[in-house]
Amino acid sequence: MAMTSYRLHRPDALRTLTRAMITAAGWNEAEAKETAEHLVLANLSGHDSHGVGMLPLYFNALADGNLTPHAKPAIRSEAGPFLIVDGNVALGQPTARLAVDRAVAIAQTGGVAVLNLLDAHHIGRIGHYSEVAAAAGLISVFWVNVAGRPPIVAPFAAKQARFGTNPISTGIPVPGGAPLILDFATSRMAHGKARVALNKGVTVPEGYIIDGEGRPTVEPKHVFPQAIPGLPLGALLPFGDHKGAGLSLIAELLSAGLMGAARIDEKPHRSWIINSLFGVLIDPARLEPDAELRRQRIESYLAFVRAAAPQDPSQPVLAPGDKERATRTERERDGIPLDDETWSQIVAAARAHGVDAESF
């Protein structure tokens, strides 16, 4: 495979770039800001799986009709600590954020918020929510499915893919200081970083993809329908066997299957990438109210793992969360990196909603 080039932008000129694309395309300003926080941010973040580089995928959606900035998300039922949101595939970033920003404002009155979001559209990187609610002070648990689209993951034996990637996320605040942030697919690589791979011309490492015939492969090619007409869909494969497996059948139920929302096993539509969300907030003043106390009971621990020997001195042990901060700080300073296959996707979208993006 050939290497591909890649260039620095400014965070600042994406995101503006971000707002005028998604306004562009008809939706409003709030959603159009809150869209181009969270992809820049996951770019920042060093997940560019879920960063602007979605926007493409985006705009096929919207071609294709299934995805309309007519589309809103709507509160079905609120009662005590339960919140359920129709997302109505609606922009996912803005629905997500919205339904997370309720259940945050339940948590902090009544101690505890369940939040079920059926059927919004792609919702990007799901620690951005733990982010959220951690920043208000709140403990999350993320569950997330992936519908709308063919399976991508196979069940631990399994030749076949019958799974989404379907990500979890938690999130613990520290009072005073960052969260921890956990934040992972339930395969043993996002489909996203297989697209970044793919459209950067690399292979992956072995172990993580099959092929159409369950074979293993490093090519990313296989888990890419347009990538390979004519030969079957390979597959992702679960982290840790049957244990990634597993978490991903859970999410899978709790987001999506109680409530009857989209499910990986029916049958996709053209462009569609939608997810619901199985999420539970909890005011952690309600198990310990001594603010300073959980700081350092959380920090000692912390300390204390951190402290461990390193099988390689260059690569200190770290804590959910502390590399996608350094992270941030390098890209904030240096630029966010995009190769030139994933750029020219996002210019060519931009230019068929009248935007230059050559121009940002």
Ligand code: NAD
Second form
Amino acid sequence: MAMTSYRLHRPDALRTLTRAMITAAGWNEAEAKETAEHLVLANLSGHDSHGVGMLPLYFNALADGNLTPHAKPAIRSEAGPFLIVDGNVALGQPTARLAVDRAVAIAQTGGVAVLNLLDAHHIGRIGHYSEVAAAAGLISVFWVNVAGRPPIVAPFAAKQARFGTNPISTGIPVPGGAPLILDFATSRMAHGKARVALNKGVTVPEGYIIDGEGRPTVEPKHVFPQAIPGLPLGALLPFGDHKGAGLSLIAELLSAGLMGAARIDEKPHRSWIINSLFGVLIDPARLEPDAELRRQRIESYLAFVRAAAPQDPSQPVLAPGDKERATRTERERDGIPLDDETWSQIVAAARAHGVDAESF
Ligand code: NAD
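For the form predicted together with this ligand instead of the form predicted alone, what are the coordinates?
Once more the chain from above appears, this time first in line as the rest of the complex follows.
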């Protein structure tokens, strides 16, 4: 497969473009700003699978009537630490931000918040919300399902998909320092990363995908029905065999299954992505009130971990969150690379709403 070329884009230009596209499509300025900040930060963090390349998917859902600017989230109930928010398939990033901001306020007052956000449209990079919680001084654990689409991840030992890529994120604030953010899909590869590989025209490493017959493959097309018309859809494999598959199952039940929100085996499969989120936010000061002691304990342990001799001297031992921070510094300086296919999809989505993406 030939690799397509890419161009570097200034983060600010992508933010302004995203805001222009979202407002032109009918959302308000605050919703557009939140979505733009989120998507561009995902690109800056190196997670292009969850950056501005998602806009064409959102705009397809909009064109098909599956996503609408009229949908807004609503707080269903708030009692003690418990907060339940109906996402109402509203634009995901501002919806999840509203829910997490409210949960942050609850945890800052009472020490803990238990949040269930039900049926939002795609809420993006889950680590974003752990970063929001950590910036407010809170520990966070988020479990998320992916519904409204066909299953795409195979249970351990299965030939067929039964899960979404159900991500999990944990954040721990470090007083006076950068937080620890562990955030990943429970599939070995995020579906969006297979999309980026498909758009770039490159293969994926072995051990990540099986085709519709259950055979190992390195071709990302096998997990996109439109790329293999008439052929059975393949599957992404879970990470860590039965361990990742088990976490995915738990994420489905915690986020959506227990509450009757959209589950991967229910509701129509359409051009939308529905996420539900279960989260627990904890004020660490309720566990160890001395912030300086907390800092010392975390940092001394991280120093111990980082001091492990690397297998390859060019690949230092990292802590969760290090890679994203390093990529942010690099991309703030050099720009965000977008491959030609992703850019042309963005240009077309913008044009459909009278926005000239090339002029930003
Ligand atoms: P990934 O495999 O890149 O793993 C990222 C995590 O691993 C980060 O916490 C990172 O700091 C850590 N990490 C990476 N390299 C490391 C190293 N060498 N040493 C130590 N730690 C390291 O992530 P992914 O599975 O590709 O997921 C990408 C993004 O997709 C995530 O932000 C996730 O939330 C998002 N996602 C969203 C949805 C959705 O429906 N909204 C679904 C799936 C995934």
